[in-house]
Every structure is written in structure tokens, then in C-alpha cells.
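Listed next as C-alpha cells is one chain, alone, in the form predicted alone.
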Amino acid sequence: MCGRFALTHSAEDLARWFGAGEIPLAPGLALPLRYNIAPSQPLLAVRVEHGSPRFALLRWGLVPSWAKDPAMGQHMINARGETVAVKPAFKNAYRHHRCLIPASGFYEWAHEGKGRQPYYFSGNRGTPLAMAGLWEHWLGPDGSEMETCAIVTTQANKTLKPIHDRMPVLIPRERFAAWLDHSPGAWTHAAELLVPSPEDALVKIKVSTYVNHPAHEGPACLAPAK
């Protein structure tokens, strides 16, 4: 699974890499550096709007449009690539609402000794990662609205397998358009992208257990383990 990640690239770097225009922030606010993004928190995504990729802010934990209780999203932070086309909670988003979720890196935990040891995985070239995502729009009976998302996962590659058996699907830059394409029938080709990343695509770092607590933030989350 993917249950925590970081986004520490600048807004300028993200705009250049994803070609998605300006990031939607309140006037006068800068994009914060985030070292410990957790489920239920807002995150940055890229989706197609009016035919072009655009940044959007979504809440992590997908709530299907038909859900009666938005709390359902607490259990929908990841979507397995093997079943995403048929599982009721995800199949509509997979066909019509695919997105990219920018990350500088993500965390996975290994059971070592008596505790859980975190590892941080980032791109081998220092460029942003693009995790495959799905998003949905939910309208409550009281008129409240919510846009939420989930990260698509697949089997771990050899770099991750000693730590965890799953990893986020990482979309190469040259395939961004293919993943975001929501024209009729395009979803049938998206399955080609639901594969582990190449073995040499990621760098692994053993980091401090400070990141284990979802309330912790800041560069200390990436401090090397002692």
C-alpha cells in the first residue's frame, strides 16, 4: 500500500514537470513543503479540465459518488491495480476520473526488531514522482460537496519487495497524457501502465522513526536513521 508520502519540490518545479499551469492557492500563500502527507489530508493532484492538465486540491481517501456516508473514504486511500476496473468503489473513477498525484517520495515500513522501521523512496534523478490516482466528486444530501482521491498500487519491484509487497503505480513523464486521457474507451489502454516501476527508478533511504507519527512534519521526517 501507500499510506504516507512527501512533496518538497517547489511550485515552479512542479509546474514545469507536469505542465499543468498554476497551483490553486489562496492569494499570498506559497505551496508549503510537506514531509508527511497522510490519509484524510488535502493533497495536490493533476487532472484534465477543459481538455488540458490542471492542478487541483483533493482530499486523500476516495468517496464514491454513490456513497451515503463520506466516512467511507477512510478505507479507500489505495486502489489495487489488479481489480480497479471492476471494484464498485473505483471502477467509475478508473474509467472517467484518472489523475496524477505528485510526490517527491513515499514511505514504506518494515518490521525490524520490536518496531516499524520507515524507509523513504524517491526518484533516482531527483525529479518529482507521478503516482497514478483516481478522483471522485461527492455531493451530500445537504448540498455539501467533496472531491477525493485514491492512489493506485501494484506489486512491488525488487527495490521495494524486501520492505513491502506493494508500491504505488508510478507513471513515466512520457505517459502522463495516456493516463489522464478520459476519452471514450481510453481506460482500456490505461491497464498497460499498472505495472511496477523499473528496478533502478527509485532510491531507498532508511529514515528516522520520527515520521511514524502522522502528526509530525518537517525535515526531521527525512533524517537518516541512527
Second form
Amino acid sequence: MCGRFALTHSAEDLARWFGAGEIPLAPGLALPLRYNIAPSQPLLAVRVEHGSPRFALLRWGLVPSWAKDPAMGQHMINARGETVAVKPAFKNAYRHHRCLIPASGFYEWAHEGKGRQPYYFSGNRGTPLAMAGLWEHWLGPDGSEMETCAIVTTQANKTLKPIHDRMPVLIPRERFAAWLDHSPGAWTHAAELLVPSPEDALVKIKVSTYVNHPAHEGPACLAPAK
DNA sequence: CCAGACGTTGTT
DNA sequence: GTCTGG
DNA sequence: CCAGACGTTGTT
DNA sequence: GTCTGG
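Structure of the form predicted in complex with the DNA, given the form predicted alone:
Time for the whole complex; same chain goes first.
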């Protein structure tokens, strides 16, 4: 699955790769390099607004619009690709609210003995990854609002298999438009994209357990481990 | 019909 | 063991 | 995902 | 809102 990732490409690189316009930060604020993005935090997403791809900041942990308790999002950080079309919590988002979640790489943990050993997976050409995402809008009884999201998962490919049996769905660049197409009926084609990545898509490095602690941040998260 | 859940992962 | 916070 | 808390009363 | 279980 995918419960932690990094976004270390520059804003310029991301804008070029995703063609999604300005990143929604206050004027003068730079996109921070992130080495340890965890559930419940804001993440950068690309979704269609007024017919074109736009960056948005969404909270990681999908809260369905009908949820009474927004704490439900704590359990909704991933959505199984095999069942997103039928699960009540994801069905609406899968039809109408698909998005891309840019990542420079993602972490998976292997259970080795008592410990948890992290590995980092990134694109084999150093380009950004586009994880398949779903988002929702939630309006609380007191008028508070939240925009939240989940990362879609699928079976592990050969690269991931020794570490973990699930991985995030990665959308190839030439399929961005297909994944984001919300015209009527297009969602039935989105299902074709919910497959494991080709074996050569990713490179793996074993990294220090420094990244295990969600409060740790910075390049030390990617320090290689023996 | 109404009431209550609505999820994933990993582990047993 | 299970929940919360990051 | 992992790490760390997990409780109450009363007092400051 | 929609599905499942009783």
C-alpha cells in the first residue's frame, strides 16, 4: 500500500510535468521539499477544475460527503483499486472526483523480525510519479469544510513483491487525461488504468529507519541503509 | 421494512 | 489491543 | 504508514 | 448517500 511518500521535485518541474498551472500557496511562499508526507497532512494533488488540470492542496484521508464524523478519514488513506467502483465510501469519488497525486517516490515497510525496515521506490528516470487518487468535499454541520483524498492501490509488481504485496496505482504520463476525464461514462475506462506498474518503472533503495518517525523530515529520510 | 455500517493493511 | 496524531 | 498514548480529579 | 444484515 502507500502510507508515506516524498515530494522533492521543484515547483517548476512539477508544473512542467503535470501542466497544471500555479501551485496554490500564498504568494511568495515556495513549495517545500517534503521527504516524509504522512496521512492527515495536506498533500499536493492535480484535479480538473473548469475543464483543465489544476493543482490543489488536499488533506490525506478521504472523508465521504455523507460522513457524520470526519474522523472516518483516518481509515481512508488508501482505496483498493479492485473495489473502488462499488464501495460506498469511494464510489462517488471514483466516478466524479479522480485526481493525480504527484510524488517523487513512496515508502513501503517490510516486516523484518520485530522491526520495520523502510524501502523507497522512485521513478527509474528520475521523473515525478503520478499516483492515482480520489477526492471528496465534506461540509460539517457547523459549516466547516474539508477537501480530502485517498491513494488508490493495486497488487504489487515484481519490484515491490519482496517488500509488500500492495502498491499505489501509478498513472503513466500519456494517461493523465484519461484518468482525469470526468465526462459521462469515462469512469468505466478508468478501470483499465488500475493495474500494477511495469517491472522496470521503479527503482528501489533500502533506507534508514529515520523515516519511520512521522516527525522526521529532510534528506536524512532517504539515507541509504545497508 | 429499519438500523447500522460505510476501510485498508497485516496478522492470526 | 486499539486509538490518535503526524 | 509508524510512533506513542491509553485517565481522573483537583489544583496551579 | 447507499449498501448490508436482520
